[in-house]
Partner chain sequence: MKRRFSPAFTAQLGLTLAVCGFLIVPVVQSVVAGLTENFMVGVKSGLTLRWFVKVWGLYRETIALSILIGLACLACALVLGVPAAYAMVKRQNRLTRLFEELLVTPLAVPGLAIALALIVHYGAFTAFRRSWAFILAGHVIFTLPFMVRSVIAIMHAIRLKDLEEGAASLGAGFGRRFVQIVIPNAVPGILAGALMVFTLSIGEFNLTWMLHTPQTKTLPVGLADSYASMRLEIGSAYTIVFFLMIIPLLVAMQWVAKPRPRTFVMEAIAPATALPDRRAVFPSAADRSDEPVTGSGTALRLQGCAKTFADGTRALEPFDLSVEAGETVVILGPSGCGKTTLLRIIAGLESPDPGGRVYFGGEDVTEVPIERRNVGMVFQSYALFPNMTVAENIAYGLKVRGVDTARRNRRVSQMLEMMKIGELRNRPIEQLSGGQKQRVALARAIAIRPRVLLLDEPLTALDAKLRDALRVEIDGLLRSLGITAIYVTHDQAEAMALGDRIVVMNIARVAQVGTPREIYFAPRTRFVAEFIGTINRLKGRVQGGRLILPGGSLPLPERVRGPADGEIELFFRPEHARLVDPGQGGLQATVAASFFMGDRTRLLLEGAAEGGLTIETAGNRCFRKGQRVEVVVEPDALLRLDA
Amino acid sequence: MENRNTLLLTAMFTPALVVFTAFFLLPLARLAVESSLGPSGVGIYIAAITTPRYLETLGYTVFLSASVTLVTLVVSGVSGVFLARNEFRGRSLLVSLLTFPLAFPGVVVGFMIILLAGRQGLIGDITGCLFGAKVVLAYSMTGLFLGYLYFSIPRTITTLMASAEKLDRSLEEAARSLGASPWRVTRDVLIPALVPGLISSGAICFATSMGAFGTAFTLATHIDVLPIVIYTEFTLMANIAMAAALSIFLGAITWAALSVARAVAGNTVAAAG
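May I have the structure of the chain above on its own, in the form predicted on its own?
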């Protein structure tokens, strides 16, 4: 019987182990090997964190991802709670429209931002007519922020809607019966109850923004973010060792963010229980 259970467990885990090895362990090992094959050897990692250009790019990427995550959580949190708790005509259609951008790849999102805020975009035409000069946002940090926000909100709002639907409303009713104002109820009851969902969805949003390439490739003409720098080092400069080292740094940052969020969200759930 014990041998049968062992064989069954082996059969269950073997496909997952094969996929994990082929699509994670081997590529990661290859990146580590390639990063050490350059003229600097393992010193390439020191160069990656001491070269001003790479540090500035890393700062831009982290700042942009953190800003997008913060705004996304605010917008998605308010919208998700409202949609989860209110039934009205057209609600299903509205939810479908809010999640529709999930169907668009990053390049399409970037192109849509260009149509909105590019040199020939809607915002440029309106500001040109009103003020005599076009306002162009598409190719700046603001344009990239809008693009990242566009594909981040649909990914987050569905998670927060599910979290809001599971909340125990009796806790809020008890707080109101004790004389708590709507703001106190929101601050002391609603937001703490949503913290696990906010942390987990925020971590995914941050990790996705850190590694987003298609939108950045379309819009980041005057600024550098880490995925674009990795692409440039690999394709235009043939600096494979630096591209590999930067890729490992990018993966380490996103992995750390997800790990911390998982630990914090788990502790929060345990404390709440």
The other form holds:
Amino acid sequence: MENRNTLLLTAMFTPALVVFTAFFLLPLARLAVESSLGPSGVGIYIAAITTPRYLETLGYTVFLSASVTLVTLVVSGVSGVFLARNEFRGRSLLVSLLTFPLAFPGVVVGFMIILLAGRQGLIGDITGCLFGAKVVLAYSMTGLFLGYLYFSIPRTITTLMASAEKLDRSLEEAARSLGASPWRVTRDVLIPALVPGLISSGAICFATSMGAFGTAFTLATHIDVLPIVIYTEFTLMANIAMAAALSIFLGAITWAALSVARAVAGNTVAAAG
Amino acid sequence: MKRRFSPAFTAQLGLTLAVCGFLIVPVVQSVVAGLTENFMVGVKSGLTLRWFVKVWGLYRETIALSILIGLACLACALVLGVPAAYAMVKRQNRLTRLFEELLVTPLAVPGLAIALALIVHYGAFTAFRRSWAFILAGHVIFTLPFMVRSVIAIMHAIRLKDLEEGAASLGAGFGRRFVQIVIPNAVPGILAGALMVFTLSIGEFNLTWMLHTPQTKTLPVGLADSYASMRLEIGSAYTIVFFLMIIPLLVAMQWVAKPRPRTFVMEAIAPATALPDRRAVFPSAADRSDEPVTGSGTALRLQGCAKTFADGTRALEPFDLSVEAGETVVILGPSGCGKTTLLRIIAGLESPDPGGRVYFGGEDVTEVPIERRNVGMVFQSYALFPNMTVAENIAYGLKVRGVDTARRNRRVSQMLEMMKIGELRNRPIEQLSGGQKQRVALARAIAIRPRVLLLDEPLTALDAKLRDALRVEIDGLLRSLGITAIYVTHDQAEAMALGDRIVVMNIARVAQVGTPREIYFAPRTRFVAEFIGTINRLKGRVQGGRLILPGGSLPLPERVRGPADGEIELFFRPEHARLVDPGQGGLQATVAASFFMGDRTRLLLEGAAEGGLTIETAGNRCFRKGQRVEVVVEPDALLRLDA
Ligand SMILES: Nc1ncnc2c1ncn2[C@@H]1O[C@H](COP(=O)(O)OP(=O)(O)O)[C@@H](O)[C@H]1O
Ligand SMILES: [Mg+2]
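What I would like now is the form predicted in complex with its partner chain, since the data block earlier showed the form predicted on its own; can you produce it?
Shown next: the complete complex, the earlier chain at its head.
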């Protein structure tokens, strides 16, 4: 009977494993192989990190992702805890509005930034009226930064709100009863308790930013991020080996970021995704 | 505490509103641009649906394809993900853990890389490459982790194991458990996962942009095209279409995630007189077509049943036990001594180590799984199915056995009446109090007329008063039903009140088997004596037929005296000593503490014997600390015990 159940359970589990292997594990392995089949063989990886253009792009991408993550964590941390801790009229509407962009694909986010800060955008109109000169941010690093912030904040606010709701309020009340000021309570109790949540949502925010393609694609900035470079290598230059090598680089970086976060913050990283 | 509009509150609210503005202003702009004649002029230029008509003409195929792929992706995620999640929760082995780890990787690997990998690997299969199934493959890989994780989370949250064991004890096999218990109770998680999968698939761009062909364009691909065409108003109108598609999905997601308010349940304490209704137990003449619930028990025999768990824990040494038909045996012992393990072996939820056998009547059931053993089981957590009402829970075991509706209803009514919970018939489980749940659990177990009724600490989760009331009730029930019952508890008072016989256990072994009286008055070891009630120790020297103690001496009956003079230890219960007037030859002692317990007073005495004595005396006398008293111990009540 035990054996029969084991068989049945294995049977329930097999289809998912097969599909996953066929359409994820095997292709990725193939990609790794393919990267070394170019004219320079495994040397392609050395070429990838020594070519100034790629290196510069990698630097931009990491810098952009890291700074977006930092700002997102601060902003979403404050707002998330605020929303979790306060009951006021219009709160649920506010939460709904903040989480609405959660489901936007990168292209839509790019379009939102064009509407906000593009040539005919709101910021341009306002600055045009005020100073007589239109400020156009959308197609620069600032535009990318705003775009990445736009898709990162809703996700991070929802996860941090959830972690703030789970916190044991009696800890803060105890600290307060011992005479700690609100600031001290925040520093000594609240933030330490939120650290696992901050690390895990920060890691996911970083990984998503590293791999984001749609936003940069829509904004068509003159600063290339790594996913755009991979795309152009593949489609325009037909340099499959280099595209594969760079994808593997990109995957390795995001995977490492998530793994480190998981090691530091425990198993909650996966659950926050 | 915090003032409503303190500066901190205002600052945080301000930041949150600013963030909200940043996110929502462009959304509003796009809505305005999509609905007005000229977005540069704004609403003044007049409202129009022109752009939507254009979008419909240009892009309707992309919308249809996105919905098609979304639904297909959802179907795949359900078919692949739900069974896999279940298997991963049930079987924790290296393969399933590895797969759980692997399932996280599609989140870490950028969509672009996954898409590239798919193209490199499958690009040569042109028919596949050109069909929308190619995009579907990418979406399934991308969304499957969300479905699996959502389902795993709910399965951990609903105490799946308890529910499944409950269903198995009522006779449900693997497939039936999966369809009737696992799936219905996992619905919120499956629904949340499904909404997530569909939403993600509709909006997926990173993978899709790489995987699409001119013939297979999805909505986000179309959006990218429309943005690139530099027609802001068409792009806006198209974006509104996308908003309209995802808003219902987001609303549904919020609705699913919202915690349902639980109905507040008053803990109703059963009246002390609430004995089971015997008329219900012995069916009336009109009901005679139905077999009575009584007398359904079989004899039970365990032979050499040991249990060693996979991690090496020896939970049970080879164990022998015989229970007569209709007898109530209580398994009593401290926590962790192996009681639950023993019960689970009888139930068929665990199998004994090789060599151990379990017999019901003459039949060897060792290899029979629980669903075919016909045992009734009452779990400590009750394991009531939250997806069914009270009546459906009670009827479940009968339904599994194919009993027809009419008979089933009659039996349910009979059980409800017997347990005095008729008014709860159509209540959902979550609205029951602890005591009511206990009654339903009992009714459900008895309804199948089990060969053996197994109860694992059924009263532990209840408060003291309710526990007493229900204990009386269960006692009456077991007696009037004449059912063979094994009752596990760590509470000696419960054991005394319920058992025909008590099996006292101590770390994986039997310490003593006997009637409550035998166990109490003739404990065989110190462990048993000390575990059940309070016992006093007299340690001293025997001299001339008397035991010499610090507070005096006692005459010793032949029975406990031993072969020669020397050191011995004797024991007696608190109620076998009494205080006497000074000078009557008792042991001299001083009062160390006294506890008034209403009907009696418990005294701790010093100086009479090494380690002090505890005795009981009438409730109406007052004592003060340090008061001198004299104690006499009844010689007949003295016990010699093995260590
Ligand atoms: N599945 C298991 N794997 C390993 N050890 C177990 C398992 N179940 C129970 N044990 C161990 O077996 C011993 C007896 O457990 P149990 O029968 O639950 O005790 P009781 O019900 O008397 O409290 C305990 O030491 C417990 O930790
Ligand atoms: Mg137990």
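Residue numbers count along the first chain shown, from 1. Given the structure is predicted, the values throughout are model-derived calculations rather than measurements. For clarity, a rigid core is taken as the largest C-alpha set superposing within 1.5 Å between two forms.
Participant: For A11, is the C-alpha shift between the two forms 2 Å or more after core superposition?
Facilitator: Yes; that C-alpha moves by at least 2 Å between the two forms.
Participant: Classify A22 as shifted (yes) or not shifted (no) between the two forms, where shifted means its C-alpha moves by 2 Å or more with the rigid core superposed.
Facilitator: It does shift by 2 Å or more.
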